[in-house]
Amino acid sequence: MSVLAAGEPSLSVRALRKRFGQRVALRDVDFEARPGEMLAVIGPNGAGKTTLLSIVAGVQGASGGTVSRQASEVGWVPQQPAVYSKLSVAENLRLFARLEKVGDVDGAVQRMLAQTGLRDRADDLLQELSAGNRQRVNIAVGLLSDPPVVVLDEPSTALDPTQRARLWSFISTIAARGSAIVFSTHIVEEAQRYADRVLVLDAGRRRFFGAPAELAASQPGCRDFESAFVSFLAQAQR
């Protein structure tokens, strides 16, 4: 978890809302994130999490509701890797930086390689890279612009225990930064370990939000952080 800044929130979400025809994705959820911390989106499977991601990144737009920021200060990692497995990793910041309208591409570029700590696979094909590296490029994609909030939606899926260890460590020294990170996850436990504060959605509604240990503590006699989410949402839902 990371030590937050005072001050105004780097990201205020409030009354958000979305429609699918005649299905309501999002109900009104609000919801904010400072500086440096660390935000982790959990629910069930359908509870809104991507739809709610993909609308504070500016991907699509809401049904009401307001964002405090606009999509160019936001950096988006989508789920699934936006990069070009035949482009080298340094072609592939390349091209972005410039599809993103960086002023400085090549010095982006260079300071993306020194924080994902990749300088030394610069010139390898992305389809030669680990899964876990291939993440940590889909991750310097979206912060390519230096954004002030950065949006992960499941940042660590398919990575194995190392991979995603690596992987947390480097989200985590971005959050040292002074970004704000929003996160969604269906681990639990990196909610618990890694965020500063959760927001549970379920079935478009914002369930909870407060720190981990809150949600830990509202439901005692649980043996871990996910049994107290499972019992949490089983009391929600009735």
The other form holds:
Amino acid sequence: MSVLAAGEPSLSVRALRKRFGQRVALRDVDFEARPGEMLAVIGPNGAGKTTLLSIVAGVQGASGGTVSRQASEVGWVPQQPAVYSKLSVAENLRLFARLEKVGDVDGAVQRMLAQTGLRDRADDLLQELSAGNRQRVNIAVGLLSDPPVVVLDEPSTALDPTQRARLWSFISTIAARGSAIVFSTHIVEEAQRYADRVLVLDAGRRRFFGAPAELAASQPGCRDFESAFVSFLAQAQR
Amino acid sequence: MRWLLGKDLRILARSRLLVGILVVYPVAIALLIGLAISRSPAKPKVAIVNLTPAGQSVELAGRTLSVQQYASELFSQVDAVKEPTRAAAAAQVASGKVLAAVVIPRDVVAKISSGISQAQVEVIYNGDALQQSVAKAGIGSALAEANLALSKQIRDVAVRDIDVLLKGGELGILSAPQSLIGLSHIPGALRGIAARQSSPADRRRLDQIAAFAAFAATNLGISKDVLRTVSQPIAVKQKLLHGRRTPLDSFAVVVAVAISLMFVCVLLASGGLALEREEHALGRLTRGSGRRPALLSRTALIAEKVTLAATCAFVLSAAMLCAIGAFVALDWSRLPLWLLALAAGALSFAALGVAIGALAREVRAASLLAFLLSLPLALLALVPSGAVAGGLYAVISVISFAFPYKAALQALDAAVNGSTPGIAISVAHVLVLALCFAALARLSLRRAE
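Return the form predicted together with its partner chain of this protein as a structure block, the form predicted alone having already been given.
The complete assembly is shown below, putting the previous chain first.
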């Protein structure tokens, strides 16, 4: 992991724009993430969450703006598990460790198996694992090179509540070791519960960037964070 | 790239059904096509009813021609089933046991002998349009062969008789005089008699007759050639313009191997690339900008898939060619050329495969697309010029030129059989196509994201 000066963000995104033909997906989006911080990107469908995260991860290029990190410095965890179902857990980890040119491949694989709690399933094929365990392997692949920034696109989608709780516990331990975590989610309660800051996107625009409590406070009278978020969006769209 | 290659080989090894299908299906199709091309069509099964009395023959200018010989000639052209009556033959046709029936009528001898009216045989067909077409072609060809043989017999009789008329001898016809003098001897004899005549008018008259006899003898001699020409107006003299003649079975081997090579390559390459997208791994593998990818450049990914597919297909098709070579006479001294042609073909088919794989979002769609493209390409490459209208053939030629099957087939044919165009031109063509399709795949991969 690279060494940063005190107070320097792990990730800095400036004036990011993305255009698909005539359609504008992102309009001058700015944000940054500090080491060890968990940043949630939330917004309605089509807000540009996945587009933003995939540009930060280097999966697609931006039409304008800057991202402070190279793709190789960002751990990428796509929404759908991007691992091979006919390879075992260990084989998947070993393959991606080699492709990422990790120095100690076996050490990295063992570390990830330990962190994901899948050591006893190391030789099982991915197709034999539950959705939750597959997602854990998917995240583990994103963490193999011990990146300073980890980007996760809706990591808890399709998981049951127990699996979600285990997943967020796992992600929190990664953040605790100093990686900046940027994740998108449809479940705004997760943003409130796990994120230090939230970035609210709507129609490709940044509507809010701050602590969840600030967002809730901006909508007095709302009984919970989700209703505050809905109210905020309605207000922003007027 | 080698790690990804190892991953793909491991996945392939764990997909035994897929590997089995990939090997068995193209080999089966290739062998079927090879057999269909190399084996001449079987003789049509035809019922033949000969209603002429046994032993009856045609008397032509004092010579005897056997009707049985004509029937035998006809039998040799078809898989003949003898039937006693027309009704029995028609029943065989109706039941589908035979393709058609040929009825030689009772009066055929009388008609041929008359020299005035044409003899006719009756052909009975049944079945759908395709069966009728096959039957008509088969029977028509058989009857033409039999007629030609009969015509030759009649011509030989006529030529022999003309020789007797010219040179003298026994004509063998009951009403003919014994020891014919021969037309060519008449002028000399007449001039001798004329010299002994005292009357100038008689000498002049005999000289005129001798001149006419000489003229008649000359023209009767020419008539033998005329008869030969009429009986077979056009004789075929075969000459191949370029290269060596490729035996049909050797060409069938080349077609079969090229088809296997294409199927395995295109399916593996397209499926391999589509699998990366189906597993959602494509974005993870190729993310990063241009020269600084996080894991792998798109070009390296395409190169890996091409290498995997081309290597597997090369090994399979080379083994197939060598195995067939144990049964079909092939020139083993050209083995290095076989391998060169196979390698070049494998590269171009794999490049086509990755172009297909880059377009498809999942393995099943890629496989379907690969089949939909490969089958017509193989068929179009085998359409001979002149078999279809000129404009259509031009379109087929353009398509065949733009896709690698025909070029690979020509390269392999040149390598195995020494046919033209030469292997250098064909391999160059194949490699250019490989580069074009790889570039297309690279472009499609970028656009697809």
